Structures are given as C-alpha cells and as structure tokens.
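Just one chain is shown here, as structure tokens, and it is the form predicted alone.
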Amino acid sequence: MAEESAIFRLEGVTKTYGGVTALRDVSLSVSGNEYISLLGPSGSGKSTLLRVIAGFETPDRGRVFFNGRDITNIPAHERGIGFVFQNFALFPHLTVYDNVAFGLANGEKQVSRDEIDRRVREAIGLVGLAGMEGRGVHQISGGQKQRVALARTLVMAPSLVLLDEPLGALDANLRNRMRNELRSIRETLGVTFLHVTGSETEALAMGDRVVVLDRGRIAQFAKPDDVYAKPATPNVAHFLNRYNVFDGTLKDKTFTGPFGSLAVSATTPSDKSAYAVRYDRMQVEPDGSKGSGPAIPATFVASEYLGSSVMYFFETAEGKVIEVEHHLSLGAPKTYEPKSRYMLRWKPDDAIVFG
C-alpha cells in the first residue's frame, strides 16, 4: 500500500514499561475507509499499540503518522483521533445528550449551540438512540451505553476511530448485534475503525483485514480468510483457536512429531517447527484402524455442544489435548465412549507445516 494513501502509519515503534517490552519495532500502514481488527492474547501489546496511536503513550523509539503528518509528540486532544474506551468512560451525572455533546461543548474550538445540537442529534440517531437523549446513563442498558460512547466519539467527526475491546462488556446476543451495527456505521461514515479484541471470532467476523500481535510484534496482517486458512506462524494458528498444533522437528522435508515421521511437500517459513491441523479437518476412527493418511491414537475425554457444531476432546498418551469439530450441517453428531481409545486421522494436504 502506498504511504500517501495511508490514514495512519507506524514506523519502528517500540514501547517498554520498566524493562518489559510491550511493542517491538512495530511498523504498520492502514488506508482510509477500512475496518481493521487487532487480535492477540492478553499481554501481546494490543492496548498499548492503540494508546500510542491515540497519543496516551509516547513510544520510546519510532514514529507515528496520521493523515501524512508526524504526530509522535502531539498531545492526544490535538490529534483528531476518536477513542472508544473498553469501560465506555461515560459521565454518570450527565444525560445521553450531554455525554455526546461534551466534547463539542468543551473543546478548544468554539462551536455554536445550533451546530452542537444538530451534530449531537445526528450522532445519536446514527447509533439508534433517537428518543433517549434525556435519559441518564443509569437508565440505559450496557449495549446502549456502548452506543453512547461511540456517538460521543463520532460527533467529533474523526477520520480514525480506535475501539479498545468495545464489545467485551456485552452479553453474547448483544455482541453479535453490535458487530453488524459497528460495521454498518463505519461504512455509512466512510472512516477507518481500528478495533482491538481478544476474540478470534470477533476479529475474523469484523475486520476487512486482521492484524495479529504476538509478544509486541506483528505476526500477520492479512484478510480474515487468509489469516484463518494460512496462519503465518504456529502462534497465530494457536491464537485462532481453530488448530491443533503439534511440536516437533522439521528436517530434510520430513516432520517428526508425536504421530511419527511424515514426508512434507510444502512448508511455511517460521523460526519454530510445528505441525497444525484444523479442528474440523480431523476424523475419528476406531482404534487400530488402517486407513490412509497420518494419524495419532488418543483417548476420548468429553464433548461440548456449540449449537451449529459439536467439539470433541481427546487426549494423547503424552497428555496433549486434541480437539475435533463436527459441523452439524454434515450430519448428526457421533457418540464416543469416555476413556476409550480412538484413531484421529487427517489428510496430509490439510496440514500446515511450519519450519
């Protein structure tokens, strides 16, 4: 992507706290009018990265650019970047209207009362809260508070909105609804959203592209289907919570792991050798079966019903838990005997080999 088309750009950003490095030489370029998901486990640097872009933290090294301007040392309130906090950070003594109007009414730039009223009502209508302007924060639900926090940000007309796990405090039903509404609002406004989440499902469902952070570094930045089908590292595969990842060694196009030694035709370059198979690509067969393809014996432990699928959990002799997913659209779920041994088998082409 050409730098001149980037709405924000990071160059070699590093941030440490008391000897602990939260971000390591991060470079990233994002264009306008995109929904970017930022995924990673706790401690990977997601929130720190967001705070550096917003201006709440200053990097130890590196530069931050926004709309072609170096903003590394510019205060947060002068950057023109919107930020939706995880806990919403609403003023409990103010109404919905006054919460949304606060930034316009108290900013350095003087805005007329009529313009404030027009923009506030437009923002409140955009997030679906028209008619609730006079309610107190204590009189609205968690999902409505999330919308107020978003409206308070959008009313300032930012071209970049940062969202720090904005759906984390909502129940599952409301999270699913808000996913669609956030995407719809972003598309209506034509601005860029950068959405931090620890949920792989949320990241893949919402992002036009997904940034995966691993221990302060960008491990992968790609479209959701590429991240899902072609994780760049063993850790990315692990974060996605869709792959069984086996440790082992890769040498001379042969991977040796707990299932023995297997010939490998293609590999994904990685500092660490590993062998990954998606949950839904593994088949359960009777113990001792002589089918074709790689396999590993394991003992059935338990199953979990997830609505559209069933997850089966098996354990190898070495104590590794292997998950097998059965989509109910493919037929009725199978029944396995607890503490009984089975053979878990997969096709070689369904594996991703790192090394």
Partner chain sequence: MESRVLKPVLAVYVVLFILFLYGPFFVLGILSFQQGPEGGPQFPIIEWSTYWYRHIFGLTPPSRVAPLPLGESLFRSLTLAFMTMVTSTVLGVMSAQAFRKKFTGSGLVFYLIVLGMMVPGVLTGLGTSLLANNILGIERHWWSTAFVTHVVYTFPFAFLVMLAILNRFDGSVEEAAWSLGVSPWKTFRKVTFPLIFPGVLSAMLFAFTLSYDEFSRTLFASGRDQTLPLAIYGTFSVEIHPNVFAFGVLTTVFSFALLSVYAILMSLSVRRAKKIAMQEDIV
Given for the second form:
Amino acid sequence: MAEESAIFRLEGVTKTYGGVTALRDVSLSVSGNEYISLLGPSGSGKSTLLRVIAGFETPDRGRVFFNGRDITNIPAHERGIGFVFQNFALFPHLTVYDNVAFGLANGEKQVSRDEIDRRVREAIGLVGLAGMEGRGVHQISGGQKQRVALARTLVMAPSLVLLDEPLGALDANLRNRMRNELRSIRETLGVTFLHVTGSETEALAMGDRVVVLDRGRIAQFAKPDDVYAKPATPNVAHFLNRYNVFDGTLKDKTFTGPFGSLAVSATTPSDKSAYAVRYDRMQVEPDGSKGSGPAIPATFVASEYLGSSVMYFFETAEGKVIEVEHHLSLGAPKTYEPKSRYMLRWKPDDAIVFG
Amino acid sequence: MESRVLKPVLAVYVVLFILFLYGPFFVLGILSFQQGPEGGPQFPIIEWSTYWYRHIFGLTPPSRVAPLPLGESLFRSLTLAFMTMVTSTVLGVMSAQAFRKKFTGSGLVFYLIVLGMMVPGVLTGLGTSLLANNILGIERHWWSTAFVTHVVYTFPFAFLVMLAILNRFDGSVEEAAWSLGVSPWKTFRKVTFPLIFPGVLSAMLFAFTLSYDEFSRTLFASGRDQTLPLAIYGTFSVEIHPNVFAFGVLTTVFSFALLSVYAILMSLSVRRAKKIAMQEDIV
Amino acid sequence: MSVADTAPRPRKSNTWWLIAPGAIWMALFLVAPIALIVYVSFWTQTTFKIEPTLTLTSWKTFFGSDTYISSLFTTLRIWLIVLVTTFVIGYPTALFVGLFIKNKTLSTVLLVICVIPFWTSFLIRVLAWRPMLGKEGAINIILQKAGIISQPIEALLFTELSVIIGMTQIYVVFMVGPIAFMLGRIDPNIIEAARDLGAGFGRIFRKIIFPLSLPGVVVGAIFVSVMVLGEFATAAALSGRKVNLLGNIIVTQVGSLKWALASVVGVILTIVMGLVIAGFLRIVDLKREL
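What would the structure be for the form predicted together with its partner chain, given that what you showed me was the form predicted alone?
Zooming out: every chain and molecule, the one shown earlier first.
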C-alpha cells in the first residue's frame, strides 16, 4: 500500500508502564474508508495502542502519523481523531442534545449556532435518536447511550474514529443489532473505524481487515477470511477460538505431539512449534477404528447446542480439552456416551503446522 | 451471649457520653436567659429573661456591663473566613488535580500540605509573627499575616476533600471531551468542575467554618484589630457575664444555619441524582 | 531520520503549574516560619529589641528556670492524662458505634451527634464548662440536691482537674472517630468464627478486636496529642492561670515581646511533638494498615 494513501501510520511505537511493556515496536498503516478490527486478549496492549493513537498516552519510542502529519507530540484535543468508549463516557450533567453539541460548541473553531443545530440534529437522526434530544443521558438505555456517544463523535466529522470495545457494555441481543448499525453508519460516512475488541466473532464479522495483537506485538494483519483460514501464529489460532492447538516439536519435517509423530508437508514459519486443527475439521470415530490419517484418542465429556452447529468436548489422556464442531447442515447431531473413549481423526491437509 | 448483656450496658454508656459532650451547652443555654443586668453567670436563675440577648445588640439601657465589641470583629471574621475559603478551595482544587497524575516528589508535597493541619496553631502563629515582625519588619494584620496562617491551616482540609472526590472521578469523560477537540482548560470548566462541584462545596464549607472559628493562629498573627474569637477570648480575662453565653448560643445558631444551607444544597443535588436514577429504572 | 528525531517528547505537563502555588504557599508560610523559630531561638534578646546575634542565653534561661521546666512537665503530665482519659472514655463509645451497631444509618447518626459540637466556637465550648464546674455550678447543685455532698466541691473549677475535664470533652471525639472507623471494618465473620470456637467476649476482645482497632487508637492518639500539646486556651480559661502549659508560656512571652524565649519554647514543643508522633508511628505501620 502506498504510504500517501494511509490515513494513519504507526512507526515502531513502544510503550512501557512501570517496567511492563504494553506495546513493542508496533508498526501499522491503514488506508482511508476502511473498517479495521483490532483483536487481542486482555493485556495484549490493544487499548494502549488506541490510547496512543488518540493522544491520551505518549509512546516511549516511535511515531504516529495521521493524514500525513506527524502527530506524536500533538495533544489529544488538536488531533481531530474521534474516540468512543466502552463505558460511553457521556457527560452526565448534559442532555442528549448538549452531549452531541459539546464538541462543536466548545471547540477552538467557532461554529455558528444554526450550523451546530443543523449538524447535531443530523447526527442524532443518523444514529436513530430523533425525538430524544431533550432527555438526560441517565434517562436512556445502554444502547441509546452508545448511540449518543457515536453521534457526539461523528458530528465532529472526523476521518478516523477509534472505538474501544464499544459494544462490551451491551447485552448480546443489542450487541448484534449495533454491529450492523456500526457498519452501515461507517459506510454511509466513509470514515475509517478502528474497532478494538476482545471478541473474535466480533472482530471477524465487522472488520474489512483484522489486526491481531499478541503481547504488545502485531501478530497478523489480514482480511478476516485469511485470518480465519490461515492464522499466522499458534497464538492467533488460539485467540480465534476455532482451533485445537497442540504443543509439540517440529524436526526434519516431522511433528511430534500428543498424537505421536507425523510427517508434514507444508509449515507456517513461527517462533513456536504447534499443530492446529480447526474444530469443524475433526471427525469422531469409535474407539479403536483403523481409519487413515492422524488421530488422537479422547474421552467424551459433554456437548453444547449452538443453533446451527453442535460443539462436542473431549478430553485426552493428558487432560487437554479438544473441541469438535458439527455443522447441522451436514446431518443430524450424533450422541456420544459420556466417559467413553473415541478416536478423533482429521485429514493431514486440514492441519496447520507452525514451526 | 455476653454481647446481650454488654450491648445495653454500652448503649447506656453512650447516652452518658453524649450527655458529657452536650451537658455544658445546655447549662450555657439555660444561663443565657439569666435576668440582667444583675444576674450573674451562675445558678440559680433569678428570673427568665432575654436581657442578655438584647444586650448584645445594644438594645438595653447602658449598665455597668460593657457591651461585647462584636460588630467590627464579626465583620472581620466573616471577611477573613471568606478570603480564606476562596483561597484554600482554589489551592485545594489545583493541588488535588495535580495529584491525579503521578509525579516525582508527590509524596513529599503530600506531607508538606498535610503538615499544615497537623502543626499546632501556636507554632504556625509564632513562626509567622517572627517572619513578619523580625525578618520582613511589617505590621501584622488580620487580612495579611492571619489570613496567610488561616490558609496554611484550611488548605490541607480542602485538598483532602478534593483528593477524595477526584479519586472517584472517572477521567474518561475528560478524555472524551479532548477527543471532541475541546481544550483541557475548557474541559475542566465545562465537564470536570460541574461534576466535582458537590466536593468543592464541602471544601468551601470546611475552609469557611475552620477559619471563622480559628483562634490560636489568629491570636499571634492578627495584630491590633480583633476577630470574633479574639473578642471572646478577651472576655476570659475579665469577669464574664451571661452576655457571653447568649453570644455563644447565637454563634451556635449561626453555625447551624450555615450547616443547614449546606445540607439543603447537598440534598438538592442528591435528590436530583436520585430522580434521574429513578427515571432510568422506568426506561 | 536519526534516532534522536524518533524519540517522542514527553507531553508538556501542567502538573507543576497546578502544584506550585500550594507547595510554595506551604513552604513560605509553614516551613519557613517553623525554621525561623529554630533560628530566632538563638538570637540575642534585650529588653526592648531582638538582634540576630547568635547566643545560647535564651536556652539557658529556659533550662535555668523552675517555672519553665515545670511548665514542660505540666504539659507532659496533662498530655498523658488527657490521652488516657480520652482513650478510656472514648473506646467504649467507639466499640458501640463501630462494632455493636449493625445499622449503618444509626452509627452514622451517632457519629454526627458526636461531631455536631464542633460546629460551635471552640472558645464557647471551653467557656461552657465554667457554669458547669463552678462552686455554684450545675454539677455541685445536682450533687447537693441528690444529697451526695453537703458542701460544694471547690476543686472542680480553676484547677488542673477542670483543664483535664475540659480537654477530655473537647478532644475525645478525635479518639472515637478513628477507632470506630477501624472497628467498623472488622469482618463480623471473624468474630462469629471465634465465638463458634467457644471464645468468650473477653478473649475475643483481647485477641481480635483490640489488635484490629489499634491503628485507629494510634491515629486518635496522634490527633489528641498534637492538639493537647499545642493547647493554651483551655488552660487559660479553666485553670484561672494556675496551669501553665508550654503554649501559655509562648503566649505570655510573645505578649511581652520576648521573641527569643518564645522561640525556645516553640522549638521544645516541636521536638516533644516530633518524638511523640514518631513514637506512635513505631507502634503501628499506618501505611500498611490504612
């Protein structure tokens, strides 16, 4: 990607909090009009990364560019980058209208009363809160609060909006509805969203591209289907919550793990050796079956019905839990005997080998 | 089992304890209605009267008991308390705001500020008098040297109140304001200050009442013109009359009036918050 | 781009601008004056003026005078007695408010009742003891009416006793508050568990309740000590000038413009207080406890 088209760019950003490194040498470049998901477990530094871009934190090293300008030393209020908080952070002493009007009315730039009114009503309409202008922000529901927070940010017409787990405080139903709305609002306005989340489904569903952060480093930056199908590291595979990841050693094109030694054809370069098989690529066979391909014996523990699929939980002799997903489109769910042994088998081509 | 015996015993004890705390006040209150001008500051009550209250306001014919020199000293005390309140609260808010970020030497500065409420008035009073009298060579006044020692005394209280308030303050609303392009100073004025205002009110109340009643520092540092506590102290050395008691009742009433205003202001803001919370439940 | 260019500047901080006014105020009007007391205690005092020629004369005067030495001992004696009385009188109240009252509202109400007297003038509170303790005061009248005594007790007012009574009443609340606070934080389950193990109240008190309330006792003791050691008004109003504390000496000396001697007493007072506070802080590590 040409750097001129990048809306924001990080160069070697490092941030340490009292000896703990939150971000290590992070470089990232994002173009305009894009929805970026930032996925990482808690403590991976994802919120820190967002706060560095917003200007709430100063990096120890590295630089931040926005619209071609070096903003590393520019204070937050002069950056023109929107920020949406998990806890909404609405101004509790102001009405919905005044919350949305706050930036226009109190900013450095003078905006006429008429223009403020027009833009505020437009933004409130955009997030579907028309008629609620006069309410206090304590008088509205959680989903409405996050809409106010969004309108408050969007009314400033930023070209980049940072969202810090914006749906984290909402219940599951509302979260699904808000996902669609966030996407459509972003597409209407053509702004870039950088959306931090700890939920792999949210990250994959919403992002045009997904950044996976692991212990302060970017582990992968790719389209959702690429991340899903080809995780770059064992940890990414683990975060996705779709892979059974086995530890082991890779030597001379042979992977030795809990299932014995297997010859492998293709490997993904990684600093850690691991063997990953997607949940839905595993077959359950009766104990002692002599099929072809790699397999591991395991004891059935429990199953969980998910609507379009069923998850089966098995446990190996070493106590490792293995999950097997059965899509209901492939046939009716099977029943297994708890505490009985089964053989879990997969095709060698479906495995991703790191090392 | 023992607590079944112990609890009522302790309850009776606490009643006696409260009697111990309040007893002198009742006696003082009763004696303030002593007959005047002949009635002295002791029992028995010759005849109930409001003579000594009228005496304070100069509504009685002149007698051998000189009226308390209250008018000007009351004015000075109120002015001084007001000046102290404003200065201490501003300093308290600023310092507490600074303490929201970690900075080198914060521990030292914390103790430096808190020391002001720990050091007894005789010492700060004496020290400030030495500074004014023997180093700077300036005259001491209630509005200069005494004011300075009052702030040294009340600023730590305002600081601690604001520190407690700001500790519970969620900084993300401020970050939200910055991200909307609003400068830190304007953010403080439009977001932070309105939200911490109940705390500011408490800090002001502390500073005002402490200064209004301050005595030992003022004794050293105020020079010739007396504040109200000094005027009362002046009556200690000469014979006391029930007019001092009547005055004690009046200042107590005044303090409670002040406290009530504060309580009403606070309960109004609490009730507003409650009303909002209730509406939230409805939605 | 060189390495120096890529190092971000630390954000310009306004912390110093916020903290400077308060810190400077305290340095100029608290630290400097107290340092000055030490300095002036070595100045040369003549009848009419004082000069910055360093001398030990005032110190010798202090330690050569029975009056001043005895005032030091009076101060220490009264401090110790008031410390004990505030503790003995205050602890049961704190025990009741902090531990026995389970209802939060009621314990708050009781604490507020204890604090309310502070909203009246300190001097009025002192003065209120006069009609209480006097020869024709309320206590003597009540005792006589009750037939306990036939002659009024004259030793009640204008003695050391009246000073101690007055100070105890004024400062006992500073003991009650911190102790009640610490007692209120005790997990009731601990006491319940001890009771289940068959421990009586006396044992539970000695082994659990008192040790856990100790930080509160220390904080209360520090409050009371600092205030009693710096006292002079109560002694002046209730002792009829018979009890002279270090504070009273300072007031008199400043009144007669004997700055150097007043400063000597000030330094001694500061040292005494420093020792007392340091001593209390050795008993309990407050930073860990609170």
